[in-house]
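Single chain ahead, written as C-alpha cells, the form predicted on its own.
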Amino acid sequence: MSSHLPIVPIVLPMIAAPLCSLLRRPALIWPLTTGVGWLVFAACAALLMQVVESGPIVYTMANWDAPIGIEYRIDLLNAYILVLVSGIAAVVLLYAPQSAASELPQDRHHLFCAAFLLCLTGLLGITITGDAFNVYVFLEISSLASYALISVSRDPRALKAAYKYLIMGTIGATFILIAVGLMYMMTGTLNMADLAQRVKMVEDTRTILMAFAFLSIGIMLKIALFPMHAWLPNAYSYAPSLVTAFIAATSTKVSLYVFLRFVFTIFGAEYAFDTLGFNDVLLPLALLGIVVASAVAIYQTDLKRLLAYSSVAQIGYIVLGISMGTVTGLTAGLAHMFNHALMKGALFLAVGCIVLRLHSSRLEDMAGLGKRMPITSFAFVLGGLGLIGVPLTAGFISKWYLLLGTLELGWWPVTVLLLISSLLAVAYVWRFVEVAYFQPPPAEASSDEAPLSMQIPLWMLLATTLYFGLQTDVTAGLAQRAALWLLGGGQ
C-alpha cells in the first residue's frame, strides 16, 4: 500500500464524490466526506515525512515510464502544499455540517459534498502531477467545482459572482493551455522534468517567449494578482462561509505553486529574472496590490468583502517575496503562503460563526458583538493580529523575512512601504474592533455563540497560527529548504 501512497490523495476523493451524489442523506454524506478529508490529510502528511527523510518520490502511472507515461512527482515544495491544502480541507469539513445547514438549501447538501471533494481532487492533482497538460486538466476540475460551490449559496448574488469567476477563470485557463501547447510544440514533451531540460535548448525562440507570456498572464488571473483580481471580491463575499474559507485558504495558493513550478523549475530563475527581467513586472504589481487593496479594504462595509480585499493585498506580499528572486525573498513568499492560508481560513470560519447567529456579514449589524459573541470576536481579533504581523503570530514570521529580503537587496523604499502597509492592515482590522467592542449592542440583541462543532475547527486553525508563530521549523524551515531547491532549478 505504501508504494501506491502518492495516488491516494487523488483516488479517495474522486471515488467518494459520486458516492455522495448517490447516498444523498446528510447522515451518510457528511461522515463520508469528513472521513475522506482526514484520510487524505494523513496520506499527504505521510508523503511529506517520506520526502523529508528520503528525498523526492516518483510514481509512474500504469508502469509507463516518463516522458511517454504520466508520473506523479513529489518533492519538498509540492509536499508542503499538499499538506497545506489537505489540512485546511480536513478542518473545514469538521466545521461544514452546521454551517451548511444554515447557508445551503437542504436538498443540495449531497451535491455540495460531491463538488467539494472534486475541488479537493483538482487542487491536489495540480500539486502532485508531473505532467504539464495534467496541470491544466486538474485545474479545470477544481475550477468547475469551485464555480458550483460558490453558486450553491442561498444568496442570489452568488450566481452572478460564480459566473464572473467562471469567465475570468476560463480566460486564465485558456492562456495556460495555450502556453502548454506552445511548449509541447517546441519540445515534444509534456513531462515537466523533461520540459525543464528541453526548454533550455529553445529558450531563445519567440515561441517559448510567448509561452512564458501566456502562462504568466493566465496564472496571474488565477492568483488574483492586482489588477487582475476582479473576480475575487464578489466570489468571496457571496459564497457560503465554509466555501469562502476553503477557497481563500487553498485555491490561490495552489495557483501560486503552479507559478513557482513553471517559472523556477521549468524556465529557470536565470531566464525569468535575468534574461526577461520578469521581476520588474512582478514587483510593481505586488506593491500596488498591497497598498491599493489594503486601502480599499478599510472602506468596506461588509466583513467578508473586507477580508476579500485583504486577500488581494496578502497575495501581493507573496508575489513580492517571489519577485526578489533570493533565498530570503522566496522563503518569505513560501512561508506567507502557508501562514496566510491558516490565518485567512480562521478569519472566514469566524465570519461563518457570526453569520450563523446574525444572518449577516455587514459590519453595521455587529455592534456590541464583543459582548454578544465574545469567543468568536476574540478569535477574529487574533486572526487579525496575524494579518497585521504582530509578534508571536505566524504572520509576523513571514513579514519579518520579507523585511529582511528587502534590506538584503537595499530596497529601502519597499521596506518603508511594507511598514506602512502593516498600518493599513491595522486600520481595516480596527474596523471590526471598533464596531464589536466600542459600540453598544442593540436592545433586542441575543447573546449566543456558534456551536462547538464550528468553534473547535476555528480554534484549531488559530492554535496552529500561534504555534507556527513560535515554532518556525515547519513553516520557515521547510520554506527555506524549498526556496534553495527552487533557485537551484529543482535539482
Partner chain sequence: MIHVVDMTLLAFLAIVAIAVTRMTNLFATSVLTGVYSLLMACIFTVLDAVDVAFTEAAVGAGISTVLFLATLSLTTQREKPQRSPNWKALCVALLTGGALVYGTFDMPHFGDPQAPVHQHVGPHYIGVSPTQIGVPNMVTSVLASYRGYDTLGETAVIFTACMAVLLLLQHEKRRDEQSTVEEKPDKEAMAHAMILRVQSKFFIPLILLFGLYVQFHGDFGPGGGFQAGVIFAAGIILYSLVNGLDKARQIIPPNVLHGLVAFGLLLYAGTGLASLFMDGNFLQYRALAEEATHGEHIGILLIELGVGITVATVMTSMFFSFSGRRRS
Contents of the next structure:
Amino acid sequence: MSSHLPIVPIVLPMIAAPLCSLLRRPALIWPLTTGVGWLVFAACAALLMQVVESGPIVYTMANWDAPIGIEYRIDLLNAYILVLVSGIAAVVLLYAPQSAASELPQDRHHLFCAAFLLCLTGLLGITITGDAFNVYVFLEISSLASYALISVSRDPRALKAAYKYLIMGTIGATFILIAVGLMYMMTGTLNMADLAQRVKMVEDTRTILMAFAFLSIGIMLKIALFPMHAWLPNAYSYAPSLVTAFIAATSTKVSLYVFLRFVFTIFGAEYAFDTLGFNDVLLPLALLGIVVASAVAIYQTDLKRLLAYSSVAQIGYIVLGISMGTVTGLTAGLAHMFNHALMKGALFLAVGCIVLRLHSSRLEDMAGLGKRMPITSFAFVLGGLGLIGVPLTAGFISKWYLLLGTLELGWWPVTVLLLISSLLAVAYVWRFVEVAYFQPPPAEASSDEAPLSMQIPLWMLLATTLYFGLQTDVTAGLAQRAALWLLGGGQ
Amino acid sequence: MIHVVDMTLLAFLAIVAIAVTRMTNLFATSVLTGVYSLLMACIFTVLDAVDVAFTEAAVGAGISTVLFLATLSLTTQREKPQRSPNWKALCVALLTGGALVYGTFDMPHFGDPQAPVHQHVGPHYIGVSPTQIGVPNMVTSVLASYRGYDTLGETAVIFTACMAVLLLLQHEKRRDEQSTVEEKPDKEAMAHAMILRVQSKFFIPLILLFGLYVQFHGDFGPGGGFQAGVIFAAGIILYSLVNGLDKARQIIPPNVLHGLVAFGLLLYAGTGLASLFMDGNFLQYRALAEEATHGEHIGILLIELGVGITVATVMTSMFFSFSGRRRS
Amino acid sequence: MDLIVYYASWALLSCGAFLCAVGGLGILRLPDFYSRQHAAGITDTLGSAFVLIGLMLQSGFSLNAAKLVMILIFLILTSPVATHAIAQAARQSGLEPKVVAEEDEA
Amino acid sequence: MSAEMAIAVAILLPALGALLVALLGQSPNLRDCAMLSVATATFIVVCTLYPEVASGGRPTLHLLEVLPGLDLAFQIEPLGMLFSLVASGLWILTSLYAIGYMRGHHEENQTRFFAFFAVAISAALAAAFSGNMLTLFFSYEVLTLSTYPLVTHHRTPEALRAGRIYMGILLSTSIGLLLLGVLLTYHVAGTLSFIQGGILAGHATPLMTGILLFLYAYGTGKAALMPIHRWLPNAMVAPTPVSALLHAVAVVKTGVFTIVKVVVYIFGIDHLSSTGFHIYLAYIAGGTIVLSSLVAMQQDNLKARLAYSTISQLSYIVLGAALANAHGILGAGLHIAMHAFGKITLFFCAGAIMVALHKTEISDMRGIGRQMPFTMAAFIIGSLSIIGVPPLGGSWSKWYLALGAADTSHLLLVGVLMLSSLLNIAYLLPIPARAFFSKATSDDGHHGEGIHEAPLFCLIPLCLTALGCVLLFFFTDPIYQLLAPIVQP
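Given the form predicted on its own, corresponding form predicted in complex with its partner chain:
Zooming out: every chain and molecule, the one shown earlier first.
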C-alpha cells in the first residue's frame, strides 16, 4: 500500500470535503477536517523523506504511462512545497475551530470545512502533479475554494474583495490555460517532463514565446507580483483570519512553485533567462515591489492590510532571488518561500487571536495590547522580527542568502536597496510595537488572552520559524539542493 | 463551402461579443451571452467536437442564462452608466488579443496532419483505445480513463463551485424559510399558465429520458456525465420554473440534493479507491474485473454516473439557491 | 423525379429563407414588443418549417430525415409555447400593447 | 567540568536565571537571591575557563550549523576571556547595586527588569565567547533587543523617545551596515571564523578592506562613534543600573569589543596596517574623543555628562584598535577592563546620589560630599582612573594607547590623547570638588547635616568597584600576559 502514498495528500482531503458537507455537525466536522489535515501532513512528510533518500517518485494515474496518462512526479522541489502547504494547513486547522466559531456563521461551518479541504486539495494537487493541464484543473479547485473562503467573512467588504480576486485570479488562470494550450499545440503533449524535451525543439517559434508570455503574466497575477498585486491587500484584509493565515502562507507560494516549475524545468533557465532575458523583467518588478509595498505598508492603519502589503514586498524578495538565476539566488528564493510562509502564517494567526478579542484589526484599537494580550503581542513581535530578518529567526537565513546572491553578482545597488527595505520592514513592524506597547490601553479594557487552542498553533508556527533560524538543513539545505537541481534543467 | 459556415459563425460571434460589451441592459446582455454560447456550440459542432458542443449548448446557452436571469432578478437590470470609456481595459484586451494573434503565426496550419498535436499522443489514443479501453467513443476513453484524474479534478471543481455558492447564499435562504410560516402563493411560478404546464408535463419526461440516454450512451456516442447532468438539471429547472420552487423542493428536498452533490464526487473518488484495493493504481479500472476492458467499462460507467450526479445536483442546487434568494 | 425533388427542396429552402428574412426585418421595423413577437413567430414556425422540409427533401429517406422530422415536431411544440411564455411575461411585468396608432387612424 | 560544558553553562546560566527570575517574580526576596546566586555561579564558571585560556588553550564549542559552512560556534580567546570576566564579574556587583537601587527608588516592574538584565548578560557573554562573526552578530542583535525593555523601563514619553532612538540607531546600523560588512567578509574570504592574523589577508584588496573597516566601525552602533552616538545620551533616561550595564558592562563594551575583535581576528593587524585606511578611523576616533569631551563639559545632568564621557572613552578603545599595532591593541584591550571599572563606579555613584538625595543635576551637588563621603570618595577614585592618574588602573591602558599612537608616527594622535586627558580632568573633577569644597545651597537643607548615604546594597558595590580600580593598577600584569598572545604575529 505504501507505494500508493503519493495519492494520499490529494484523495484524502478530496473525499473528506464531501463528507464534511454531509456531516454538518461542527462537533464532527472539525475533528474530521483537522485529522485529515494532519494525516495529509504526515503523508507529505513521508514523501519528502522518501524523495530525499531515494530520488524522485513517479506515480502514474490508472497505470497509464506518462504522456498517455497523467502522472505524479514528486521531486525535491515539490516535495518541499507539499510539506510546507500541508504543514501550514495542519497547524491552521488546529487553530480553526475556535477562530471560525467567532468569525463565521454557525450554520455554514460544514461548507466552510469542505471549501477549506478543497482549497488544500487544489494547492497540493497543483504541486504534486507532473501534468501541465492538471495544474490548471487543480488551480481552479484551489482558486474557487479560496474565493469562497474569503467571501464568507462577516465583513461585507470581503465580498467585494473576493470578487476582485475572482476577476484577477480568473484572468490569471485563463492566461495559464492559454499558455498550456499553446504549448500543447506546438508539442502535442501535456506531460511536463515530455514538454520539457519537446519544447526545446520548437522554442524559437513565436507561439512558444507567446505561451511563455501568457504563462508568466498569468502566474504573476496569481503570485501578486507588483504591480499585479491589486487584489491581494483587500482579499487578505477582509477574509476571516484563519483563511488569511492559510492563504497568505500557501497560495502565493504554490503559484510561485508553478512559476519555478514552468520556467526552470519546462522552458529551462537557459531559454527564459539567456534567450529571452526574462530576469531583466523580473528584477525591476521585484525591486519595485519590495520598496513600494514596504513603503505602503508603513502607512496602513489596519494590521491585516499592513501584513498584506508586507506580503507583496516579501514576494518581491522571493522573485528577486529567482531572477538572479544563480544557485545562491534560487536558494534564497526557495528558502524565503518556506520561511515567509511560516512567518506570515504565524503573524496572521496572531492577528486572528487579536481579532477574536478585539473584533477589529485596526491598529488604533490595539492601544496597550502588550498589556491586554501579552502573549499574543509578543508572538506578533517575534514574527515581525522574522519579517525584518533579525538574526536567529528564519527570515535572517533567507535574507542572508539573498544578500549573498546579490554580492556574488556584484549587484551593489540591489544589496543596498535590500538593506534599506529591511529598515522599511523595521518601520512597519514598529507600527504595531508602538501602538501595542507604548500607548496606554483604554480604560475599560481588561486583559484577555486568546484561548489556548489558538495560542498553541500560533506558537507552533513561531517555534518553527525560530527553529529554522538555527537549524537550516531542512530549509536552506534542501532549498540549495533543489536550486542546484533546477538550474541543472530539473532532469 | 465549410469555410463560409465558419466565417459566418465567427462573424456572428464577433458581432455578439461586441454587442455584449456595448449593451447596458443586463437582461439583454444575459440573453446575448446565451446566443454567444449557442454560436460557440455550433462552431464546436463544425469542428466535430460534438461532446463539447453538447455541453456548451446545455450549460452556456441553457443553464447559465437561467442563472444569469435569476441573478438579475436580485439586482437591477441596468448597468451603472460609466462616465468615460475604460481605456485601460481596452488596452489590456487589445494587447491580449494581439499577443494571441501573434502567437498563431508560427502555429501549424489548422488541420495539418503533420502538426505535433496529431503526431504524438493523439495517434496513440486513436489507434489503441478501442482495444485497450473497449469503448468506441474515444473522447470518453480519454476523458474517463487516460485522463480520468483530470476529470476527477473537474468534478471536484464543480463540487467546489457548489460549496462556494452555498457558502454565499445558503444563510439568507434559511432565514427566509423560517420567516415564511405559511405557503405563499407563488407569483413567479406562472402557476396559472396552463399552456406552459401542459407543455412541460409533456416535455420534462422526455428531457429526463434524454438525459439518461446521454448518460449511459456516453461510451458509444457523444455524451457522458457532464452533458447528461446538465440536461437532467435543465429538466428539473424547467419544472421549478413552471411549477414553482416550493413544489420542486418537495420533489427534491434540499437534504437529498446536498447528499447527492457529495455522493457524486464520492462515487468518483470511491471508484478510484476501489481499484486501489483491487491491486491497481488509483483510478485503474482495469483492476475492477478479471478482464481489462470489462473493468474499464464498469469503471467508466461508475465515474460517469458520479459526474452526472454531481453536475445535475450542483446545477439544481445552484439554481435553488439563487431563486431562493429572489423571494426574500 | 430526383430533379423535381431537388428543385422542390430548393424552392422550399428559398421560401424558408425569405420568410426568415421577413421575420428578421419585422423584428427590426415593427413598432412595439407584441407586434415584433408576431414577426418572430413567422421565423419560428413557417420559416423554419420550410427550411426543415427542404432539408428533408435533400436528405431523402434516411436517419437524418427522421431526425429532421423530430426537430420539426419539437419546434412546432415548443416555439408557440415559448412565444406564449414571453408574451405572458411581458404582460405580467406590465407592458401594454401599443395601440395609439390605431386610434389615430380611426 | 569540561571547557565545552563550561562555555555552554556560562551562556545558558544567565538565560536560565532570567527564567528563574521571571518565575519567582511573586516574592522579591527569593527572586533577588536567585539572581545573585546565578550571577555568582556564572562568574565562577567563567573563572574556571581562565586557566586554560591563560595557558594558551582555546576552548571551542560548536553548537550547530546555522548556514551551510557557518556554525553557531564559540571559541574563547584572550580578548573574549577578559571581556567575559569583566562582564560576569561586574554583573554580580551590578545586581547587588540594582537590588538596592530599585528598592530604594521604588521602581515598578522589577521582575521584568531583572529578567531582561540577565538575558542581556547572557547575550554579552555569548558575544564574548563567539567563535565567528556570525555568532557575534547574532549575540549583538539579541543584546540590542534584550536591552530595549530596559531602556524604556519607565514607559514615560521621554523614555519611549529614547527607546525609539536607541532601537532605531542600533538596529539600522547593524542591519544596514554591519550585516553588509559580515556578508561582504563572507563573500570575500569564504569564512567568518575568528582566526589569529585575520581572514582577509590575501583575499581583500586594500580598498575593500577600507570599505569593510568603515562598515564594521559604523555598523557597530554600540561603539558610539560620532555621529552615531546619539542613542547613548538618550538612553540615560533608564534606571541607573541600566546605565551602568549599558556604559560599563554589556552594551557599549560589546560594541568596542566587536571592533577590537574584528580588527584582530578578521582584518589582522598586519593586513590592516598595510592598507593605510586604519589611520582614517583612528582620526575619526580621535575626533570623537575630543568632541564628546567638549560636549561633556557642557552637561549639567550628571548622567548625561557621564554618557558623553563614555562616548569619548569608547573611542579610546576604537582608536587603539584602529592604530593596528601591538601597543594599540593591548591598550584597547586593557581599556575595556579599566574603563569598565572606572565608569561603573561613576554610574553607581550617580545612582547612589539619586537614591539618597534625589539629585541629578551637577549644579545642585554642592556640598554633598559631607553627606555622602564614601560615595564621593569612590567617585574621585573612578574619575582619576578614567583620567589615567597612577596608581589607578586607567593609567596603564592610556599608557599603552599613547605608546601605540607614538608607534604610528602620527603624533597628532598622541596630542589628542593628551588633550583629552586634560578635558577629562576638566569635566570630571569639578564634581567631587564642588561636592566637598562648596557650601550646600540653602534650599535643600532639609536633609540636614550628617551622613546620608545610599542603602548599603548601593554603597557596597560602588566601594568594591572603586577598590577594583586601585587593584587593577597593581595587578595589570595578569591581564597583560593574558592579552599578549593576541598581538603576537
